[in-house]
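Form predicted alone, single chain, as structure tokens, below.
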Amino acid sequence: MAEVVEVNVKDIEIANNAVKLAQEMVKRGYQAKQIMPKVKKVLKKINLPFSAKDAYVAARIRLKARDKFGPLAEKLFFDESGYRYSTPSIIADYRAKRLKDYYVADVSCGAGMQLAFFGFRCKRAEGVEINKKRAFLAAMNIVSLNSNSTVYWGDAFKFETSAEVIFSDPARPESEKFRSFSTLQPNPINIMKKFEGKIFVFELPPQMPPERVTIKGEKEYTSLNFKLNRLALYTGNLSTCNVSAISLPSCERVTDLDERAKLEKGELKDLIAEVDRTVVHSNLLENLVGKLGLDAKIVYMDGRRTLLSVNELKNSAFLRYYRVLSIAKSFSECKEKLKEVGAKKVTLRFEIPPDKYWSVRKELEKELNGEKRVDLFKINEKFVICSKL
């Protein structure tokens, strides 16, 4: 059976009290062992399980979650794994959107961003969480934000629900060489089989390709600021296609249902397009280029860049577009073109040791004495020198 985890608003006050105290002395340089004693009075009529190094480790995320959350993280209690795996707010959002005609139970809810915005858009929410301190943040989390959730301490596996969704984002390890079902927890195929008969949602590893995910359904690869962030697995009616692209905040889509444009290599030109690595990541290279009806040529493709020769510029926020400058064969020579055309700063594009790359940068700025800021890409063992577009 599972406890419905409950918290009151007070007990929130005091919490929140506590680490906005904990934010104030980390930002003046004071050590944990001298924050916590003082933290810890503040925190003598709470009742609830959270001490003061909880409330110290939750203003250290703070201090650093604003990218993740914008204004909300001054709202938010999180543990350190409980904040690695957390979703940021913007997919947050979007993925409650498009479950908003569903009552939903998320059954690893963690510390339960995801499950406040289902608060805030589906018919109804609730959540269920194995970690009992995790399933405290996670209510804690909810009263703050005002969320219209209910959250729940127990296992998942022995968890009772009429939720016509299911969704589950599920832990997994920090590294492995290839990312499967068999490290997930909670299994996702043995939530399925728990929960026969109901629509699902996973979050997976990002990682997967669409050929290694054996769930049949849509499999929703999510561009956060032209990063690769998430996979989602829907089935059953929330299933449109079967692979599909989302580049947030923009929400443009691209999926394998969009007409796919041959794409062939070609020369450099004047003008490159840079390809949202999700796009290529999701096999949906040739699906956006037909989409777009953009006349391009690949110039250059690896593991994690991909770059188009372009006659014409298509609004996409999968592309990123640079117009190329100059041409070096050596990087004498680069250092050379890079003061031709009126170079100050440069962004290396190419791979490079990140223990190299300051060095690198620094020996091609420090005798550019222009005004332009400029990219600088590899291709075919040539410094190609560009501008953003």
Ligand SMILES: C[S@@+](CC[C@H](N)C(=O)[O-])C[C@H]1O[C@@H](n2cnc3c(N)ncnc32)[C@H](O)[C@@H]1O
Given for the second form:
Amino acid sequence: MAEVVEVNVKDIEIANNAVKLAQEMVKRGYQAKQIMPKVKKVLKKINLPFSAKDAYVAARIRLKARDKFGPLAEKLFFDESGYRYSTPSIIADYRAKRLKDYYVADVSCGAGMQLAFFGFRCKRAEGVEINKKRAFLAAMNIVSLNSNSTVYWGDAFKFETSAEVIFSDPARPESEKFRSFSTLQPNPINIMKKFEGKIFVFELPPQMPPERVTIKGEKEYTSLNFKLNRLALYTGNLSTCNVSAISLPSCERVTDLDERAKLEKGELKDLIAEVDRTVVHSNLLENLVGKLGLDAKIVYMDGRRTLLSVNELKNSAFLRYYRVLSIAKSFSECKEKLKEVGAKKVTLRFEIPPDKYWSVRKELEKELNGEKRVDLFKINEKFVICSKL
Ligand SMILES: C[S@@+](CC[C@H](N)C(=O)[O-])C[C@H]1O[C@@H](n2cnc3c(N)ncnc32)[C@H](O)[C@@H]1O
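Having looked at the form predicted alone, could you now put up the form predicted in complex with the named molecule?
Next comes the full complex, this chain leading.
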């Protein structure tokens, strides 16, 4: 059985004051052992399992959480793991909008970020979390954000609900050679057995290509700011195609139903389009080119980067355009050409070991006194100097 987690506004105020005090002290350079006793005093009357250490951890996380949650970060309570696996607010809001017409149960709600957005957008929302501390953090976040959701502490496999949609963003090992269903907790296959007859939405490891997702439904790859970030699987009425890709925040979408245009290899010309990896990983590149009516040839492709030679600029959040300024056959010629084009800063956009990136970049920038910020690609062993459009 699962228990409702009750949290009241007064306790959230106390917890918030404690986290704010810890944040201030961290910013002013105090150490944990100096901060904790002061925070403990603020927490004296709190009626929640939220210690001075929890407040200190939450404070440190709030200081870095703006990237993921914008201004909401100042209201949130996280432990390290809850934060690492929490859904960024732009994605959580998008997902909730897709499920807005339904009563949704999030059966592995973590610290409750996605659940909070279900509460804002959906017909009705509830969440269950097996880890007691995190279930409390979820309930605190729900109250702090004034979201209309209920949090339960318990095991998804013992949870009973009349929700129409079962959502789960399962826990996964930090790293694995091959991502698979078997290491996900709760396991989506078992969740489907437990809640047979419902509509399901699962967040799966985005590294999984479409052909490895064996459950029938729409596999939606999400790009956040030009980076592959999520893979959601929608079953039943929520599935609108076999594979789709969405770019956030623009919401531009491409699916396997968009007519494909055959893409061939070709020569480098004046304009390059860099393709968001999300589209390539989801096997939707030809669908995107077809949808945009783009006249394009492939000039470079590896596991991380795909570059197209194009004749015109067609607006798409999945593409970043560059104008070719100069091409060099060797590193030393590249240094000369960078001077000729008036470069000052050079962003390296080719495969390079991370520990070499800055030394190579410094070497290239050493004698530059121009004004331009340029991007440097390596295509067929040539250095291609570009400016971003
Ligand atoms: C990736 S996190 C969810 C993050 C959440 N979607 C968010 O946006 O903050 C997965 C959570 O599933 C929980 N979990 C794992 N097995 C569970 C089970 N059988 N029942 C309920 N929760 C479970 C883990 O404790 C973990 O907190």
